[in-house]
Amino acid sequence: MLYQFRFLITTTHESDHIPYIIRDIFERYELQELHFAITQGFWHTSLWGLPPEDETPTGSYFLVLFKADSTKIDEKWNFLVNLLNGIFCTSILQMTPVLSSAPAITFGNGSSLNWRYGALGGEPVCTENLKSWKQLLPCKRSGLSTLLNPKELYGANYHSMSIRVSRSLDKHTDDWRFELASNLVKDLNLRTRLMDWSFSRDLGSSLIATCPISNSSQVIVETTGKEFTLEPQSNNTFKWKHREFTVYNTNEYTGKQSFNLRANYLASKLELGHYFPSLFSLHTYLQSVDQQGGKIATRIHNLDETPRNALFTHMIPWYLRIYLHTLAFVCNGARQEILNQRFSLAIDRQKPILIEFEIILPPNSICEITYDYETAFLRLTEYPPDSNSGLFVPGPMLKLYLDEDTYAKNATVFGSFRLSTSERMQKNVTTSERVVTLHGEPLLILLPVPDFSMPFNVICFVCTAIALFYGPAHALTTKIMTPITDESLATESGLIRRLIASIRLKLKANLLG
């Protein structure tokens, strides 16, 4: 079961309804366009379809272009790192510089000078960033956005959060583009096997009040091939190539009462059939791993019946040495050709490596993109507090150009993230080629890991050498050894020492006679 929450901010002028701190980030900071997306799970292409736009990978994901005539591009874009790290309560700074990049063909067009790319793979999230980023919102405590439960939210499959800002200025206008955007995937109660589903069984609410200063609040179901009624009803429908959906305007049912949606399917038990997997799907993995190294894997499944032009990117950190010579593309059993590539070099400690290429899947294919690689010794310092556990390294990604028909039979989400679902019904907009992206699984590298408690067992081994040595030879050097004899025990002053002499004389009296 999937749910999309997107809250959506359009003007041509610089307004209120904008957050002033995103305001205030895009003047300083010269930008056009920001991208950032925290994502929990790994959205399974396979399975579900291919994932909704815009695509975040696994981790944290941060995209930001700057204006053509903007400066100091690398110390604006480690402030920018620094500064969404404390607004969004992340841990995202382990991102510059070994994370960092400049694509060139994957988002430049060939230039990479204002484009500036990060991305981590094992970015842990809580109830702050979700806290942070509702902070965001016109109506924090109104509207859709109470739908987002953070006790549901967390315990779901799959959920990402993302802010998506775009700005276009010149003398005449000041065109805004802002939106939120969360997905979260749940799973059906498969203990009770049944296929209800409604806001406050899943959400752990339902909406109570509507946003007062929006202008549109919509709840959009997809009814293609379903089976079952949904209460409250409604006539307001919309029909999309082969698909079918159902509009709800909440303005119409949150009035007087709560605004439950549920459905109520005329099957009243789960029934496990085959599902129909998506033409496309993306695969990463290591094979032949060790202590010194390993190959990187990346399986593509193309099982459409023409031939599809696609763009892949990894970025690799600085310590996992790879041997481009080793770099091969593989398709049915056949190498293929390695079309415009381009790499970046790493630089150790400073920037990581980035790979881009073009290349065509063959229609019905199974291609495969492997490149060898070794592990190099990090310092002391710069091991995390787990680092038997290994570290992550983000997967990589891949772009496809679909046309729409193609595009409409394997997308999850009606809608894009220049033309929402809402903006898509109301414009009937078709294009002749769509840009999907997919991501691969983050990779877990095991690094030459050092004996951390050597040093430890080192430190304490010596200290007990050292005081089992040393006490007894600075007393041996340093105090005076007189001998001590019965009679002056007893003739020295001092009630106990008199007394223990007594005591030892009458001992040896006795033993002697």
Second form
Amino acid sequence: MLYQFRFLITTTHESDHIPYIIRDIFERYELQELHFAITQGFWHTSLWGLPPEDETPTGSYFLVLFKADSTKIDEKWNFLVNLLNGIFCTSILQMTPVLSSAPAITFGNGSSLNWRYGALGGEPVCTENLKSWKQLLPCKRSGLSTLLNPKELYGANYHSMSIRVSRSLDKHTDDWRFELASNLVKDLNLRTRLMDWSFSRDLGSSLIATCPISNSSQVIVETTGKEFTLEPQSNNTFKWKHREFTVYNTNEYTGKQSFNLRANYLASKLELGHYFPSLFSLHTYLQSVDQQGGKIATRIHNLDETPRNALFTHMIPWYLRIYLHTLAFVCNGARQEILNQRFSLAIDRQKPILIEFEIILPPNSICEITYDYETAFLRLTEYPPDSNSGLFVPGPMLKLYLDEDTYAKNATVFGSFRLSTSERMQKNVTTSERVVTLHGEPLLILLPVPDFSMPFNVICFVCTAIALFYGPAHALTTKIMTPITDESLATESGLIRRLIASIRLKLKANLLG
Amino acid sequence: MDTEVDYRGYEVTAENFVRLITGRVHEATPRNKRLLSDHQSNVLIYLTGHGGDGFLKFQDAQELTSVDLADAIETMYQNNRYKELFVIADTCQSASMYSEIYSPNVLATSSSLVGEDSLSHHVDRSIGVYIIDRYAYYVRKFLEDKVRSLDANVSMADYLASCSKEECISTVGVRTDLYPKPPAQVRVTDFFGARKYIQPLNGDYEFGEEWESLPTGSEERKKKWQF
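Next up, the form predicted in complex with its partner chain. The previous block was the form predicted alone.
Shown next: the complete complex, the earlier chain at its head.
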């Protein structure tokens, strides 16, 4: 069961609805776009279909576009990461500099080098993040954001929260687009063997009041191929390319009582039939791993009949030294070409390696991208406190270019308004292509760690030193040196007799001293 | 469900804690992660976790010693970062954590004396771990029952006696020699609540040229954050 919340504010002039802190950041750091997300759980593309907008990887994800003429971008990036760390109560300071990079071709505008991208695979998400995220909305006590309750959200399979802000500055206009999105996937309660759902059961509350300053506040339910009755009923239905939706304007329902949407399925048992395998899916894993190194593999499925252009990006921290000569792209057993590759190599302790290249996915194919790595030793103080559980490596991104029809048939969720609104903002209608981003799983890699158990090491070293020192000291201090006289040796003839005589002499000396 | 957690995960280190209370944070640290206290603030420090005679454990990898804490508090005092300070240490043998403090206006308490262990209260059978300590449990009960509003007439002496020997099993330690007022005359909400004393001004006031030209330092602060 997927719930998607989207809060969108667009203005064409300076407005109070955009939070002051966002406006201040954009002004002070000369930004053009900002995209920040934290996600708990993983979106299984092969089971659930294409990810809904915003497509976010597990953990934290931070992407920023600086204005074309900005200077000192890396310092600003460092300050920005700290600032967002404070605003959202997260712990993303490890992003700079070990996991931040400047992608050249991944995010459009191949010529501009002012993108900065950072990601952390293991960031936990909890109540304090939700509260900070909700604070950015103008309506805090009414409206659809009151349906987000921490207890239900953080027990869910998948929950992501993101904020996406973009600003376009022309000579006469100052267009802002500020969007907060939250995606939530909840399991059905199989104990009751019913597929019924409702706001009060899944989200923990019902809607009491609509946000008074919103232009529109709607709840859209997809009813394609589903046999249930919604309560309260609505006649407002909407069709979009073979899919059907029912729309509720919340202010019509929240006047007298609270709005609790409920679905009652007509069949009283579970329907297990409807499973649409997704046309595209991505899976990242470690193909082989040992203490010294391993092989990272990404498997891509393209079950479509047409070849697809795609762009692959992976940012790997410096302590996994990637052997780029082992980079291989194999589809259905045959090696394929890699077009337009951009590698930004790692510098120890300063930047990660960033692999970007374009590929063409053949129709009906299973492709694999693999490369070998070798692990490096970190300095003792650089190990995290729980280094025996491994270090996270963020997953790769695959950007696919789909035409409108394919997207419509495969999209999980109706509506990706970004393209149309930004077209309106830039006042030119261009592409009929949609860009879909698939993210791979973050990898948990065990680095070779030193033995942190201090007492054991101390005991070993000290005992060894004592043993090495004690033996000779004891021998020197407790034995008397007596010279061996020549007569006793000279009388014996033959090697063996002389040997036995000298041994006998030594034994006599030991007994004496 | 309304808490703000500013430092979490790998950022909780002894170094960050000392930086936070002494104010010597990195330039890029946001306001959220700074202790913005001045000479009129009452500051509450509550340390809990595993510890021993003279130290508190951080993340199984570092320790904060009582001497470090005492020196950090002295730095706070010399930089006028608190008016009154209340330190609660809730670990085993936690009285050792406050025994080294030597700065004035500090009231300190702990959940056990040196040589005693602090004990846990009860176990959650479904996850199999003890979920709260005895001191924390009884102190929380006291605060929820007795301190219901910012005007509550409950004194620090009541708080310091809120966990008796039968309930806590370990002896609650108290240090009052550095604190000028008797705890019975200090409100609990002075430390446990954010209380602002507001006095309305009635009258006509005129702000002249001299007032306008007073330096505020905001221009320098603004410049520092700009590139």
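Positions refer to the first chain, counted from 1. This structure is a prediction, so every number in the text was calculated from the model and none was measured. Each form is matched to the other, and the largest set of C-alpha atoms that superpose within 1.5 Å is called the rigid core.
K.L.:
Hey, does Ser46 budge by 2 Å or more at the Cα between these two forms once the core is superposed?
P.N.:
No, because once the rigid core is superposed, the C-alpha of Ser46 moves less than 2 Å between these two forms.
K.L.:
Pro450: CA shift of at least 2 Å between these two forms after core fit?
P.N.:
No.
K.L.:
Taking the rigid core as the superposition reference, indicate whether the CA of Leu505 shifts 2 angstroms or more between these two forms.
P.N.:
The answer is yes, as the C-alpha of Leu505 shifts between these two forms by 2 Å or more after core alignment.
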